[in-house]
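Starting off, we have a lone chain in the form predicted alone, written out as structure tokens.
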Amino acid sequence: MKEKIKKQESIFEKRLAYHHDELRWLYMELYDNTSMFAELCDNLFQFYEERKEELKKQDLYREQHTGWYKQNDMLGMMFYIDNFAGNMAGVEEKLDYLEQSNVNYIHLMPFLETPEGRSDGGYAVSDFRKVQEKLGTMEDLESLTAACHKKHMNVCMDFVMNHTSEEHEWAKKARQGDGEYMSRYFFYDNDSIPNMYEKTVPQVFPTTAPGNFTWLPDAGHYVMTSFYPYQWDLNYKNPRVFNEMMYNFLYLANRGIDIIRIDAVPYIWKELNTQCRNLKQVHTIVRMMRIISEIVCPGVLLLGEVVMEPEKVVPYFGTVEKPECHMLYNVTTMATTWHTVATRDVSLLKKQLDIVNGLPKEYVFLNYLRCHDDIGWGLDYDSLQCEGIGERSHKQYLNNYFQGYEGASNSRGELYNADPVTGDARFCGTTASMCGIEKAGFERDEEAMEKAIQLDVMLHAYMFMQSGIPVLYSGDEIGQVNDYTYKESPNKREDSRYIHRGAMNWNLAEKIKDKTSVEGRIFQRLNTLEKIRKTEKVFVCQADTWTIDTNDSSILCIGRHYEGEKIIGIFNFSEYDKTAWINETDGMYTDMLSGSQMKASGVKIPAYRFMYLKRNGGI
């Protein structure tokens, strides 16, 4: 036993001691206080030693294997616990379907405690320790995260680190005057500061939450809240809120969490005169959450919520030597995907692509065609102005596409957040409805289904063959649509997000095996194409990916190639059959769905398909 406790000391130690110098010199940096990075090193002890033994062993296996999350088996799925089993137990009894999903990573939205009605989807946090009881337990949430990892399925969860629920225990003392809390946040008893940040923050939510402070009257301050006014900005100026937010993320991870995914992460530092934005302390944060992981539970990855351009999220992965998030989400092609859906022109995606390719093969990116929250029209303005497209009306027509108002479009769903004033407007709605699958079925038009569920297959094939890691979204995988029900919700009604997040119909997930059915339909062709990415090698993150020209507006082209193998992909974004003028003069290639082979020029493909071309005999 006394060797076996050596034996973990040593590696705590070993770990502690190459990252001490670095993670002092960055801490010392921002706060400057001994006796709290002494606290921290000695707590960072207390964490590594209360870790599971299967977890040290997975951290162990993990640290030798650093490439284990780049391989082509990781499949992602995301869901409210609620909307897709009831609570945790429950979410533990569907694991075979997950698993016959081939899914091997869930990511479980927000189930940490939060006020109800107040909490923005779970993400205003009043206790970072306890479970939604309606959920369960965190003994239940130990249970799942070892259900999943007998079944090696990788479990993800939110932190969000940026603010608080006003209902948070900091928050009530802040609230009642109490000094040492209040400066965990932002409070100002005048609004003289708070209208000097109001000339160079953004705002988050102009229409639904204007403003960066809300006056509180009982307290007699203002406090800084950036998205919501229940939503209470944390002050990362002050080392007691770093590291007591560092024990609350390890108290996590030490219940199984394999990924931590870091909410708001740009936020968190806020600094006068600057957008509070993306701010260089932002980065030193990061980088310390990284130092903090890899010395108590290497095992485990930070996934950074980024929501800005390439050139802004790129930082965020660090450098390989000092390396801060192990994925990013790919949000800005996941918007002109969409784009590219509304207008049948592949330029833009494929500038996007090509912008992504480029990038070092050590950065993962999380790809995906939704998610949990709204659309927002984040595109490259500056290349579609080249061709004489203008930002406000292009929004306009998005929207209004996406509505099904315009544009010969199939779509159904709803806006989020419109400025009447700017006609800016956000976008929610199901990638089934946004593909026509709801309008097909109300209508009852067996043609127009077939099309429909043709364009929602082909852009999962396209997302697939993406560098990068797949992520569906739960309910995407049998072609749920959209869910009206929300608006008969006090709680939700005025949130049209909850159009997207309607529970899982298990009475339609019974049908994933009837072939004649749309929900077996879909659920069968992505299985089809799960398997062909989980058993080729070429879709290891690692592998080079590259563009090729078609020579048509409305069609894409995607090679990919590792260790002598190459696959190309062809995805038309049209409603109409066309021909892609590539020519990949390299020998013959093989049809991985029909099996027939061909040469790789003037292929042949109809409306909303796609093919993916393995070339025979590698290269």
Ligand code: GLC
The other form holds:
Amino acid sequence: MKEKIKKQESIFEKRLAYHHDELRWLYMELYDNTSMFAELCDNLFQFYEERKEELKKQDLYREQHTGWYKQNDMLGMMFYIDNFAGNMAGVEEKLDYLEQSNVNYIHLMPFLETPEGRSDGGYAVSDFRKVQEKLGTMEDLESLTAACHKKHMNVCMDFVMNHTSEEHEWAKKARQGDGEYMSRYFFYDNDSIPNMYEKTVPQVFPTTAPGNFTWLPDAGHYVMTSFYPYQWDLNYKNPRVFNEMMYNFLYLANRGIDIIRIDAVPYIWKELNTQCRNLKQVHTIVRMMRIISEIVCPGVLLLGEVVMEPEKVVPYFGTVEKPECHMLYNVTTMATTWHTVATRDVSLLKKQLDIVNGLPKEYVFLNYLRCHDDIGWGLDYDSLQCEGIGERSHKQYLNNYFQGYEGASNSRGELYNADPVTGDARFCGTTASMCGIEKAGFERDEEAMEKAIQLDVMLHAYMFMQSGIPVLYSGDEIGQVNDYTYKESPNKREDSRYIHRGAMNWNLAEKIKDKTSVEGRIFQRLNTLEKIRKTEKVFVCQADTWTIDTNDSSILCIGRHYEGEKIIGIFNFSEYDKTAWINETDGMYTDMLSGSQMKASGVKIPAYRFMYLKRNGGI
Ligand code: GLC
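Requested next: the structure of the form predicted together with this ligand (the form predicted alone having been shown above).
Shown next: the complete complex, the earlier chain at its head.
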């Protein structure tokens, strides 16, 4: 026993010794406070000691196999627990379904304590150590993560560190005028500083929550609220905030969480006269989090939520020597994908993929077609401008197109945060609805339905070819359409993101084996692709990935190469049958879906179809 304890201590000591100087240096740079730093280090050891044996074993394995999450079997799915299966125990019962869907990483959307009706979908946390009662308990969470690990599934959760709910105990004390707690937020007794901030800080929710401050009449103070008025921004200039939030992070990691999604990370440091986004101190904090996780729980991954243009996203990977996040969302590619659907023109997408493919292979992106949030039209407008496409009119076109008002569109969905001043708006809808499945179902038009399904499956096939890890939103695997019932709920009706956060329809999911149903057609076609993905090693994150010219504006071609094997994917984004004018002269290829042998040149691709071609071996 003594031996074991000694060994454990020495593992911790070794990790701490390796990182200590850098951590101390970064901490002192921000806080210049040795006693708080000492307190932090003591707590790191406490959390390390408290970590379960199985998790420590997993940490050791992952420390040795740092590429463990970059394999071709990684497939994520995100869902709200209540929508998916009622509660945590319900999710545990559905693990077989997830396995059947080839999913080995689940993102449990926010499940911590949050006030009903003032929760922003759970992103306003009032207690970081308590599960919402209706969803279960911390024990249920530990039981779920353990059950997932038995099935080699990873569990991701949100760590909402930019703000707390106004109902958090710190916020309550701050509201009562307790200076210690007021200093954990941004409190001002008059509007002069808030007004100065407003001059340079853009708005996140210009329509649903305008402004960056909220007046609290009972407290006689303004408080900074970049998101909703009930989400109070934390002040990371206060080392107490940093330390306590790190303890919360480690507490959650110790419940068996594998991936921590750092919510709204670019916003966590504020300075007057700046946009309060992506400031250099944010990177210091994320780097410290990475070091802290490498000391206490190196098996845990950091996933940064940076919904910004590529130049701003990439720095969150840090450098190869001083990494920050393990994974980031491929947000610009996602938005550009839908631009391509609406315009049938792949040139901007190709350019975007070339940028991503040119980055170091250590950088792992999460690819997705849509998530729980709106789609913001963050495109490369400089490039579009060169073709005479203006930003404002194009955004208007995209929003009209996806609402089904303009162009040859079969999409359905709603605008989000339409800003009357700038004319800007974002968009909400499920993948299936945006592909035309909702409309075709409503009109009982079988021909249109098959086309819509083809577009939907083609988009997934293309996403699986991208460099990185694909993540599905629950329900997309069976083509679930928009859910308009949110309009009946007073707590949700103002927030159109709920249109694509509908509950999983298990009656429809029962049809996954029925090849004639919409659900069965989508589920089975995706299943085939997922199986190809996990058996072919060219789908590992470290593979070379590039685009190939097709000489047709609607056809995208992506190549992947790894250890002598090569697969190319060809995707037709138009409703016309086309030919991909490629000419890969390195041998014969096998069409991975039909098995037929062919040359990879002048390949015919029907409307909204795709092909995966594998180069025959031994050539
Ligand atoms: C993130 C979440 C979003 C939430 C916001 C505020 O962007 O994805 O749903 O509204 O953070 O916490």
